[in-house]
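Only one chain is included here, represented as structure tokens and corresponding to the form predicted alone.
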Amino acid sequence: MSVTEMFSNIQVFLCADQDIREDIRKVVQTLEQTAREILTVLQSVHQPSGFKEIPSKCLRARELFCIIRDHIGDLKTKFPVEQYYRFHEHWRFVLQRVTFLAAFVVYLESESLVTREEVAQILGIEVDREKGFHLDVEDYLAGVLIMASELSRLAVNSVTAGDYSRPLRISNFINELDSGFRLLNLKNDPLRKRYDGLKYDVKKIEEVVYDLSIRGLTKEQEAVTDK
């Protein structure tokens, strides 16, 4: 083979790789617009009428989430299935997005920790990397992240909304979580700066609980809840 036979094959390679990663952005940009519609949805939750309205509000987060399984189930079909980590750096963001998305989702319901089992099932993808698309296990920890960012806003927008109990369970829940990372060695820079503002979440949500007791308000909300 001469050196132009080469380079003419790598040239041909070069356009296939970039095709598929063409292709790839066109459904990434797709999912990327129904997060921010999933994002928009959740949002109202921080409004003082808010709380009233989180069944509904998660019920309707649930149906785009279907949409997002369609939009996963066409990126599967742009790229060899064994090819998953060549290619992940286009969707790694909103498959963490999405993973937030969804364990917010799942605590507003129950106040609980979504698995990566319960977020590969909303997405409709696996957990197992020999089965073909996951959710990799770096993902599932950034997203989960990301929610208890949104969780300490939440505390804040609790008491602004007179709901003093929440900001004392976000508070239990928040420190179980920073237990559990803590339990972890990250080793993974992004994941691990991400998990420094877990610490300052943590805080902040001490913060809003110190200023509550301190106002007498967490014994007030208990007295309410007696009766």
The other form holds:
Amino acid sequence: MSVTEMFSNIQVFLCADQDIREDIRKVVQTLEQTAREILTVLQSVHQPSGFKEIPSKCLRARELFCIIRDHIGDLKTKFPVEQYYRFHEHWRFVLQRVTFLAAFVVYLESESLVTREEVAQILGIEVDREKGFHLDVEDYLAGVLIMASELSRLAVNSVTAGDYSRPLRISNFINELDSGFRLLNLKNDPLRKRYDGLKYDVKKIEEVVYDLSIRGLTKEQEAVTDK
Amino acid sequence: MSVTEMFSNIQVFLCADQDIREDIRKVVQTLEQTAREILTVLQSVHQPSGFKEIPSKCLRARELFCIIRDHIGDLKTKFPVEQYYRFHEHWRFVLQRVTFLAAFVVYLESESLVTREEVAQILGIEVDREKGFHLDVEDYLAGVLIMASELSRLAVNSVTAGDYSRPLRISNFINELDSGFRLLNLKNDPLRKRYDGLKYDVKKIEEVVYDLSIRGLTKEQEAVTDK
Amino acid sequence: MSVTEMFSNIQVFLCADQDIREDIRKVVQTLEQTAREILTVLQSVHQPSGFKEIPSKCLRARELFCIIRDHIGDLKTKFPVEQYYRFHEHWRFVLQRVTFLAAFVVYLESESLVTREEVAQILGIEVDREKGFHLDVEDYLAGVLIMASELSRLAVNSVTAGDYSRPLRISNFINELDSGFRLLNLKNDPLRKRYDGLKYDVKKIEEVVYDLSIRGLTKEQEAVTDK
Amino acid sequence: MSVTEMFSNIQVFLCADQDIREDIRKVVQTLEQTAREILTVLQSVHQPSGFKEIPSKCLRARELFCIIRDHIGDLKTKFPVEQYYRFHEHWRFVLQRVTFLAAFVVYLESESLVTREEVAQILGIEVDREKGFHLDVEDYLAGVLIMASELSRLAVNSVTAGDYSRPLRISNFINELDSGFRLLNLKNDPLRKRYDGLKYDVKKIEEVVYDLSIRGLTKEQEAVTDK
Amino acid sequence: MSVTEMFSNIQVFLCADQDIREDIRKVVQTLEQTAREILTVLQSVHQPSGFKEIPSKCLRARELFCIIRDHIGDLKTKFPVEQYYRFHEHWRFVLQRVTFLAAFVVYLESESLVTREEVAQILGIEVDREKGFHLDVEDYLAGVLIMASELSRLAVNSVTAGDYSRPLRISNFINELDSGFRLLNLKNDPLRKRYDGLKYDVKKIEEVVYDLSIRGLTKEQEAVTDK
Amino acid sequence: MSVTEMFSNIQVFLCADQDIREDIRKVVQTLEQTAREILTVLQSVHQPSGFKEIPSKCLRARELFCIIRDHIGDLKTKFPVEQYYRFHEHWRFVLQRVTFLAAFVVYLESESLVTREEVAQILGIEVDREKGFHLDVEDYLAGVLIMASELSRLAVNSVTAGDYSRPLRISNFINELDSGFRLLNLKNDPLRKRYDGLKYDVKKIEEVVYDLSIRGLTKEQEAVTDK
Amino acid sequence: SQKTEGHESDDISSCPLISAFKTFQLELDTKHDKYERLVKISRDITIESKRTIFLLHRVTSVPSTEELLTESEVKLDGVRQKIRQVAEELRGEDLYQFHRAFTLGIQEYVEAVSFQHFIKHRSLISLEEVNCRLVFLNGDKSEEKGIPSEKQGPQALTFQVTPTDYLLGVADLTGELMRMCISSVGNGDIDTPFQVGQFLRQIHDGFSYIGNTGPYEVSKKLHTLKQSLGKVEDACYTLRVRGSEMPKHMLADVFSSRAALLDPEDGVA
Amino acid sequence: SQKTEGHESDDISSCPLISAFKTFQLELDTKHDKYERLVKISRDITIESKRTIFLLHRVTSVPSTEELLTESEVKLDGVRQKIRQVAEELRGEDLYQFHRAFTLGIQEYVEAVSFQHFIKHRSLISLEEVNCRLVFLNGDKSEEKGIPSEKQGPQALTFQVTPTDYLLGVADLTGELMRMCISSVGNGDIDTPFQVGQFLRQIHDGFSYIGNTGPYEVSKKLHTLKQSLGKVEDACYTLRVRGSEMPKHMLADVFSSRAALLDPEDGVA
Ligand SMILES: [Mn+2]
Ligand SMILES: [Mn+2]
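Got the form predicted alone; any chance of the form predicted together with another copy of the chain too?
Expanding to the full complex; the earlier chain stays at the top.
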């Protein structure tokens, strides 16, 4: 085989690779679009008026997750399943975003941490690599950390909306999350950097709780709750 | 045609191009100067004393926009209109700045979002590219985002000036703007980067509202307003 | 018009723009592919064996330029002609490359400098901006400078291939080109930087001629020619 | 000695250097692991429940410092002591971290500033460079500044935990520290940057004290203490 | 010791460091001056007239090395010897230069490769780090490589000066040096880059030898030598 | 005086400064244009045919220097003479270029180094700063170094043109120049960098002389000259 | 280095090229030496100015500013003596030829002197005021050194700070003001932050008025200036928001008792 | 680190969140450990491949290449055993998940094996040929370790070099070829430079045909490749120009006497 032929063969491979990537990029764009729509729905919980509508917003978000599932179903057809990591970078970012959205919905619904299994189910994907298109543990954790930052914002806005007990619950939740993360032996990777950001969320929420404590607003709430 | 002749012809062409660019640069400089004057006028609203003078400041700014219109009129004469994009980089920056100024004036006057049409009218230019020297949609959006950041500063300074209700109105406005931007599918371009900054403005303003809420200063204001 | 409506309209506009750019990118990719094929054909002249095959290689390249013309014809249909400069960056690079290829073919055929008109004709485009998709003078000059650097390589390789007279002819040609460029008043732009490279090509070729002269190889050739 | 022999010897030397660095890196990793464990222990003091357990947490941390000492003891064997600065960058970061941890423990135990001598003793190293593996003054100061920031967080959380006197004591301590740093003529180096952060810690703590003061909570505490 | 006292002590320490660096810089400047003088002396060997005067030039250079020794002696007093690597960057460059000069003198005198021990002795410093201010092996090798490039120039100029045997001797010497360097497993560091340059020196000298060979000028010389 | 007034005053100063710079830039452009014309005239000496025409080319260049003098006369009127160094950067580059051209003309005429006085006279300027617009010694030296590089090219091209004695004369001249420069105590400034380039010119010329020597072409020439 | 020529020195030094280069060496060395001297003086000016700024920052933590101001004045007098040395080096020279050598020092002096001025007067020192303090009567110096009166006379030695150096110094001043503001809040001073805020806004507006008209260095500082202003505005905001929770007279009360708490040895409260 | 929880460990470890995070830790550590192991193997592959290249460069200075080639083959066999370890780590895994861990080593191996191939055959090894040598029969290994034959069978363990890694290895090969060419000239070998020149031009044309179709890393190498080609073309040019001064048979003569000069102990000439 001549040098020229050898390079021609490789060129064929490279072109095919590019085509796959092009296809993936397109599906990923539609995914991002839908993700942005879900975000818009959920953002409204930060509004004073939004606090009452949390359940209905969550329902609406759940509906939109059907579309996400369709897009991801489409994505799966674009490349051989065992080459997930060859193209991982293309959907990594959006997958973390939709994981965040799923985690946020679940938190709003039940004030609990979504499990990886639940996220996988919401997105219509797998937990184990062997079973098909799956959710990497790093991506799951990244999504959870994005939610943590959203919760620190929620703590602030709850106070504005006059709900003084939610920040305390968020504070407990975030502290538990922080303990969890401290168990992990993170390398100097993007996840580590994101986790460093968690410190600021913890601190911010601590300050909100502080503001409520010093004004006796936590007790007031407890009193209300006690009744 | 000899090589020498060829290059002599080319030199004539290159000189003409350079002359056009030189002319454009000069007009753009005067534009920048006037833009800075308008900025100086509008920036005084951040002073505690400035809050009462907003209407008069806006009037003064409106006057200066006449000069802007003249300069832009002058600019249009410097190059063939269909070569707008050939020289776009020269005035792009200043056009975004004056769009910001126009948007800021309109917000201060009416607390509403300036439309692209209004900006075009204030600057004496077109919205549609086909009709003449126009305002690109990207430049319009960039100007609007600069204003968002100025408004987060204004929210902080209104509190300092003792005006506790303005931050709430700014907060509503910025949230609406944020929802609007979330409809857009921005690429990884300068605009996207600027839009990422908007999140910080939103958060900043929410924290201002929070600080007011937890101290009951929002209700106090409402009480005042109610009277 | 509400903020939401405004932004929906803008989104429509932005999508259209992105679609155009996507279309342009695709055509540009095929253009690049064909350009690379022409390059492969022409590069074989550097092989010792290639020197005899110059005419046939040029013929082959001329054939491939038909495909280039088709691609460019396709490109023209992708956007309104008066927005040439809006999208210029997309094809600027490849246009300089194909100009280089055209200039190289013409040099190999006739040892003369291709004119801008000839390049435009080979590529099936215009010289005057007013008449349609055109070849900017800067892009033409950039293409010519790329060729100059290819010629300095050719001078070296002709000696290796035993052709001692070609370097002398190349030297004269490059000197003429250098004089031409010295007529131009280039600014500190990419073109200027490329032109600075020409000095090295001139020097390199002079050293080749020197090496031949000091060994009497130029005269030997003359003697051969004289016969 | 032949040239070959000379160069063989040199090769041996060059390999040795690379091996040393590899060894150091490994020990530093285990050091970082143990440091993280100590941090987890000490973090719990920020929890409302944690305030009562400070003494036991400190004891636990003291135990873990034995492991740190072992690791550092191991580290010392990896390179000739007089080449400390040749490899300084490898352990600089972790040394500042464990200095912070030592300073934090000492503060929690005795509410006093750890001296460089004490840190050196806790870590099983020297203060004077001449005597062996030592603690650079810059690294000591960096560790102290990290602690200052942890204390500002502690002040906030003390209030939440209902301990109103601790913030005042922290405030006095941090002010003294600040005065100390003001004596230093720091260049524009990483230390200076860290020191600039101290002002914000001072400010934050002062705000806590202020919040307590205007509510008469400092006096209440004094009253309690007076009894 | 009060916090204030502690920090006063620290401040004294920090100033001392800056003073040391300032002192070192000054001595290094005088070293560079003397190094330049030695270079001027040795440069003259490239002149046709210079070839006869090599011995006297070497003597003169040897005298100037006394001054170098004095300067280095001075340098040693400026900082504690075990902190060599803390300040290494300050004198690294000049130390490589004077190593080159020492290597060049030794080559001119005896046509042999200076050992690290000899360089150390000429400069009045140590080979072993433990014994005091020493010559790092990397710096020694860098100096030797600078000399190699000087020797390729010398080979060219020997021919001009009519000395046809020297290039052969230089060729053998450089080949031996090249074999030596091949034994080293250099990383991608500055030294590796310098070593890559050696190949060109080898090539240049080989070309000179080749030019002499094809003209029978090497044999002629041998004949002369044989007599 | 209010802060606003203070800044307005400074703004007036800055605008005036910009205007001066704009004026200077324009004159400098025309200077560059004429300098390029002189260069084109002198470049022809590198052509085989050009060697006979050196005297006429020099005459032509001398004529063009009148225009240079006029432009510089114009330049002098643009700013207060005692503020030469305030605007130095604007003309520094072109002044070095025309110094090079003057030095080259003088070398071609008389094979001697132009003095600073001569350059000043050719350009219609002063040597002493006190007397008016002058030629800095650094700029003079930079111009001389540009010429050195041109001479190394000339040495190469003389051989091509069959003039075997000129390279020897150039070699002597350049060596003398090199000795001169080695007397100077240059800082790490642009001049130093340019001077480092001189080494390559020296080496290149040495190689030309070597090529002539090994072929006995230097003696041949001497023989010719002896006759 | 002349000696290194060895025995060829005769041939070479007679050569006109070499003797020309020797004069060049002289000229370059003279210039270079002057430059180096100026760099050193400038470095001293920088260090002493920085120390003055450093000293002035203690204004937020000491009860009386009088003493501090006097002390800073002494230090600045020392700096001005150094600037006098610069002026002497520049006598008869083109100031801009050596400008790069001393610009950093002068900027730092402007920073220090304008900081002192703000603490005293709560206003911006003007370029003219800065320059007024840099007029040196010949008398002072020649007396000290006992130089004959020949060169004494009505004409004084002056140093003119360039508008750009003034601007750059003022730009850096804003960083120091921000630090002072933050420290003030940290020390319970409730007036200074608002004054600094007001003042910084004026300077910010001034700089944004100039925009990119000036040299690149000036516009480059605009970003840092904006950040400083933001920090100060945030501080003012925090003070206002927290202050809102109690009447002003009580606030003062809190702070006096707070002061007592910090300095129990005062024993009054 | 589990112990650090102290006496609270009971409450905490019972918490589902914490136990979930413990499984995450396990998963992350497993992955991380595998990654680190691969990085280490890859580093070994790199070092040994570099050493092989290093060894092969001696081809320009020794009389017989046979011995060298044998020695290099032994070294490369060692490298292949390392690649087998990589393949074993990747059994059942997605190769691309850990690709970054071993890509550099594999590229270096391609560089070494293609360098050896060029010296032997003066041609470019193909990707298929590279991969053929990376098929490992289960037998070899299980015998060594005495693993029961359960997993033995016809199916072999294979490692597939990706086209991109192959390209990047070949791109680096060109740098080595350039070095070899320069050394050859330096050692009087007049054929090798022209062969290298011809070969390098082919590779260059191949890469420029691919252009920016491939990943960024590949197009980035094009510039270095161009420079290497330029150096080789210059060397060929120099040889031709200098060779022009005498008839070819004389040239050979010159070089044989030259060799004698270099190795006087051979004692023939
Ligand atoms: Mn400062
Ligand atoms: Mn390699």
